[in-house]
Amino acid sequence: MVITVTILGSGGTIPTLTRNLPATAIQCDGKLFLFDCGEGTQTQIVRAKLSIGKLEGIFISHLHGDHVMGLPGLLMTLSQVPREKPLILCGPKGLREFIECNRRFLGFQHSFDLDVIETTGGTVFDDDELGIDCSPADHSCFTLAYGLRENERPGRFLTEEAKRLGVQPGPLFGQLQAGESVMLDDGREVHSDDVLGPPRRGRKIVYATDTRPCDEVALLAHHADVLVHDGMFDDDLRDQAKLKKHSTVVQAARLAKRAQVKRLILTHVSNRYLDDRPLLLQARSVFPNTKMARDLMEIDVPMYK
């Protein structure tokens, strides 16, 4: 499975010519998941060449305007294109009322089912390949952080071991790789466990914006491959970050180090920073594998071998 993270909007509160308002997309082969939907997200989806027809769900962190004002327009667009499969719409309490009010005043209908989930945490999506979990963050209103996780994958197929056991290449190989047992001509049974290596761990991407560093996010992000985290202020503005319930880039880097993540992407950058290189240097002094988010930045998340 190919997993790609696309930053659609890397700014916060006020859009600029280089930073749109918050939105991050994660592509998992033929599935698309959207996290937050700030104003201008639709245009960014087009620029990123993403297909809204593949959209499985939209996951809203909280109901501040810079994170949700793109949502009514996107739902209106979805109501104008052929779609039969349901759309998951997840977020904190109040999301359903926000959608219903916009639908009523803007006068749009949708032919597909809209599965609205209001939650305070837990698993909000799960299928054979992927799950999405959420937990409370620490902001000025109730806010959720989300973690997309790939389920554990079977181990690699040990071709030479299968041959040694007398399994001939062909359909039997496929059955064993699929986790089935096979019966050989001599009456012996070979189990998939006999010819598969140890299970391979799945990947994990965590999205946590508009938050102070907190235990809940650190736990959700534990061993994440990619952590997209609030980095609104440089570390000289620690007091302002505390007052406004955001993180400095150094605080985000410390959390990434504590959670033992692989990569940190700092997002929700204040419009005051025309040059974010000093912020990046501050963060890298604590957690070297850090990048500043850029609009339309793509992050490929390689599989574990």
Second form
2 protein chains.
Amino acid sequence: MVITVTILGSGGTIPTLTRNLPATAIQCDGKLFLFDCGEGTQTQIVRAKLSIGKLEGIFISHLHGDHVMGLPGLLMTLSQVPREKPLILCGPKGLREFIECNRRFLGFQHSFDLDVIETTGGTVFDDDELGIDCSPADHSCFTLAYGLRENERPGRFLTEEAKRLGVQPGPLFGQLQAGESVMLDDGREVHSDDVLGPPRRGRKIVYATDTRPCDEVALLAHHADVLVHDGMFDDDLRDQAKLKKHSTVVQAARLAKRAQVKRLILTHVSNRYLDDRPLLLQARSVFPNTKMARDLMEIDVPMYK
Amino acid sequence: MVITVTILGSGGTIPTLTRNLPATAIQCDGKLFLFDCGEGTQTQIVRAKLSIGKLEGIFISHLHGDHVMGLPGLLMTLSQVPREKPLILCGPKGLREFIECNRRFLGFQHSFDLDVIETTGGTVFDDDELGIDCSPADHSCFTLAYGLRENERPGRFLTEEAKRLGVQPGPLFGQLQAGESVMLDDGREVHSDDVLGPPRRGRKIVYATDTRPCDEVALLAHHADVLVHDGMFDDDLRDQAKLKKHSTVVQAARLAKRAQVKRLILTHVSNRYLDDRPLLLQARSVFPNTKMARDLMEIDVPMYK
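Moving on from the form predicted alone, kindly provide the form predicted in complex with a further copy of the same chain as a structure.
The complete assembly is shown below, putting the previous chain first.
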């Protein structure tokens, strides 16, 4: 499975010409997941050449305008394209009423089922391949951080071992790879476990903004391949970050280090920074594998082999 | 006074990479008026290098999502910049509750007074120089068309006539130009009217979308310098236009001709048209002085001399 994270909006509070309001997409083969939906997200989705028809769900961190004002428009646009499956819409309490009140005033209907989940944490999506978990973050209103995790994949097929056990290449290989046991002509049984390596680790991507650095996010992000985290302020504005319940880039980098993530992407960058390089340098002094989020940036997340 | 119309969003229903959702700004020297506020308008305002600090009022045609979903975000951003004067927010009934419900869910406050006007027509703005009138248009929900009119300006000062009447150049000229009467040394009185030409006509710009062609709009647009009108469909889609309560470009052109406007700008162009030239040709066959609206297009409206 190809997993790609696309930053649709790397700004926060006020959009600029280079940083749209918060939204991050994760594409997992044919499934698309959207995290937050600031004003202008539907246009950013088109710009990023992502297909809204593939949307499985929209996961909202919190009910501040810069994170949700693109939602009614996106739902209206989704109603203009054919869609059979329901759409998951997940977020904190109040999300359903927010949608309902806009729907009432603007008189729009969806042409598909909306599966609204209001939650304070836990697993909010699960299928054969993927799951999405969420935990409370630490912001000025109730906020959720989300983790998308790929399930463990079966181990590699050990061709030489299978041959050694007397299995002939052909249909029996396929059965063993699919986890079944097979009976050989001489009556011996070979089990899938005998010819598969150890299960391969699944990938994990965590989206956490807006938030102070906090234990819940560190836990959710433990060993994540990619952590997209609030990095609104440079470290000189620690007081401001504390007051507004955001993170400085250094605070986010410390959390990334502690959670032993592979890569850190700093987002929700304040519109005061025309040049974000000083922020990047500050963060990298603590956690070298850091990037500043940019609109339409794509991050490929390689499979474990 | 310099009057410039800027198209911020020339599309409708669904935004595209070249056509944002409906919004048109009219700048009259230091005053800015916004008509409709689709999603993404605040970014288009920045892109057009207009200053939100100059906003006098926002005038909403109707409560369909594509015309208003940029409003909560713009109000939030306006609260981040210093502002002393109140902001007029005008539109059909329901506008106040739409704002209130979003404000309640998203917990934002304005830092300035919002002067909400819910109306079915009439004069909604008036100062020394300008007025804004509105009339019902003809759409699938109650919709207003707006006309911004410049007041008549005093006639030109007839210098030679003033001299002929014995007025010496100097302070008396200024008094006469300001509309006052003056007493000459020989006791004769000279009135302002004696030395001013006929009053100079004010300019008029009309914004009418979404709408079928209708009498109310034709009346409001009578002799307008610029008419920005719904031109969603080409003329082959007359039935579609009728059903959806929009106009074809030919219907809009006929209305422009009938209302004897100077220039027609066709807007709310459907996202089905990648190339809008055929629409332009159709409209120009009826009303030659037509343009298709484009995002960030600026239309200067020259003064009457």
